[in-house]
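In the block that follows, a single chain appears as C-alpha cells, in the form predicted alone.
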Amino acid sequence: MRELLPRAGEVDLFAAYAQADPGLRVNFVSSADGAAALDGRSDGLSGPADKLVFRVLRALADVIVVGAGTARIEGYGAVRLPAEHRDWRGAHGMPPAPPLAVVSRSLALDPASPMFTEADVRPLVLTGPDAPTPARQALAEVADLITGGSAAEWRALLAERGLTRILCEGGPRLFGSLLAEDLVDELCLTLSPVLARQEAPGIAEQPGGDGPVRLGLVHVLEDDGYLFLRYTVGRD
C-alpha cells in the first residue's frame, strides 16, 4: 500500500490511522457508481487491502458500533483481532480488543448469535427507552444493556465508560441519524474499483437531510486499485 496524497511514498497504516483527540469515525466500502453493498453485502466491494485498513480501525477503536440490520446482513460474529494487533493495543495500554456495540431499538436480537456468545469483551446494545422488557432481559445475560433517547445520549455514556474513540461499521441507516445529530468526525471511505451497476443503497440515507455536509480530505492512499480516503466532516 502507498500513499498518494499529502505526501507520496510507503505509508505507516497506524500512523495513517491515528485519532490524537476522542472522536465519532465512520467506515464505509463504496463501489466506484456509489453503491455500499454489493448483491445485498458489502464483501463483494472488498478486498484484501480493504480487509487490512478494516482490521487497523478497529485496532485503533475503543468500541466499534453497528447497527442491527447490518449486523445481520453482514453475518457479525465476535470481534477478533491478529496477535500483533493485540500485541500494540497493549503497548498502547488499550485492553486486547474493543467491545462491540449493536444499535437496536426493537431488541430483534438473537442472544445465542456468535457476537454475544463467542465475544472475549462483553458486546454492548444501545437501545431506546420503549425497548421491550422480554427481550432486555433474554440480552442482558449476553450484554449490557445501554438506554438512550438518542444517539447523542448513546455517544454519552459510552463516554462515561472510557469509550470515547468509536468505530462505526454501518449501515447507511445508522451514518444517517449520526449525520443528522451532527455526531461524525470522521469518515474512512474505501473506493472500491468496481461499478456495480445494481440498486443497492448508498453509505448515508438520510431522507430530508438538511443539505450537503462538508468534507476535508487528510489523506488518499492506493493498493491494487482501491483507493483510501480519510475525510473529516465539516461542522459549518
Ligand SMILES: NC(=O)c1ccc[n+]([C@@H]2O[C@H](COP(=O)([O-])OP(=O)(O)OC[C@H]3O[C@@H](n4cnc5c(N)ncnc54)[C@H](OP(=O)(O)O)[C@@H]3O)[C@@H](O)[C@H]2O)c1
The other form holds:
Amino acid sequence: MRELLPRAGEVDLFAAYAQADPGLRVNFVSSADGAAALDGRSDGLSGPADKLVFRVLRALADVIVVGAGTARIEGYGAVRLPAEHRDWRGAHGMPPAPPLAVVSRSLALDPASPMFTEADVRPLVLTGPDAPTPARQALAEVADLITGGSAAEWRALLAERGLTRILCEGGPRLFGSLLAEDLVDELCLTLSPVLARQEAPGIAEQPGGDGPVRLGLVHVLEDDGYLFLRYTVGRD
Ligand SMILES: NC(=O)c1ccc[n+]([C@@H]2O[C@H](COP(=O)([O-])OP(=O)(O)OC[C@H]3O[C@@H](n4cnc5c(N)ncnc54)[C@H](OP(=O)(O)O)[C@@H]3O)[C@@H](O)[C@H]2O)c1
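Show the other one: the form predicted together with this ligand, since we just had the form predicted alone.
The next block holds the full complex; its first chain is the one shown before.
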C-alpha cells in the first residue's frame, strides 16, 4: 500500500491511522456509486487491503461499536486480533483486544451468537431505557448492558470505563444517528473500485437530517485500485 497524499510513498498504517484520544471514528467501505452494500452485505465491496485497514483500526481502538442491524446481517463473530496487533497494543499500554459494543434498542440479539459466547473480552450492549426486560435479562448473562437515552450518554458511560477511543463499524443508520448528535470526529472511508448498480443504502442514513456535514481530507492511500480516505468530520 502506498500513500498518495499528503506525501507519496510507503506507509506505516499504525502511524497513518493513529487515533485521537478521546475520539469517535467511523469506518466504512463504499462502491464508487455510493453503495454501502453489494447484495445486502459489505463483503463484496472489500478486498485484502481494506480488510487490513479494518483490522488496524480495530487494533487502535478501546472499543468497537456496531449497530445491531450490521451485527445481524454481517453475522458478527467474536473480535479476534492477529498476534502482532495484540503485541502492538501491549507495547502501547493497551489490553490485548477491545470489547465489542452492539447498539440495539429492541435487543433482538441472540445471546447464543458467537460474538457473545466466543468473545475473549466481555462484550457490551448499548441500549435504551425502554428495552424489553426478558431480552435484557437474557443478554445480561453474556454481556454488560449500558443503558442511555442517547448516543452522547453511551459515549459518556463508555468513557467512565476508560473506553475513549471509539471505533464505529456502522452501519448506515447508526452512523446517521451519531451524525445527528454531532458526535463523530473522523470518517475512514474505503472507496472500492466498483459500481454497485443496485439499490443499496449509502453509508449515512439519516431521514430528515439537518443537511450536509463538511469533511476535511487528512490522507489518501491506494492499494490495487482501492482508495483509503481519512477525513475529519464537521470541522475545518
Ligand atoms: N459498507 C460498509 O462498510 C458497511 C458497514 C456496516 C454495515 N453495512 C451494511 O449496512 C446494512 C445494514 O444497515 P443498517 O442501517 O440497518 O445497520 P445498523 O445501523 O448497523 O443497524 C440499525 C439497527 O441498529 C440499532 N441502532 C442503530 N442506531 C441506533 C440508535 N441510535 N439507538 C438505538 N439503536 C440503534 C437498531 O437496532 P434494533 O433494531 O435492534 O433496535 C437499528 O435497527 C447491511 O447491508 C450492511 O451490510 C455496510
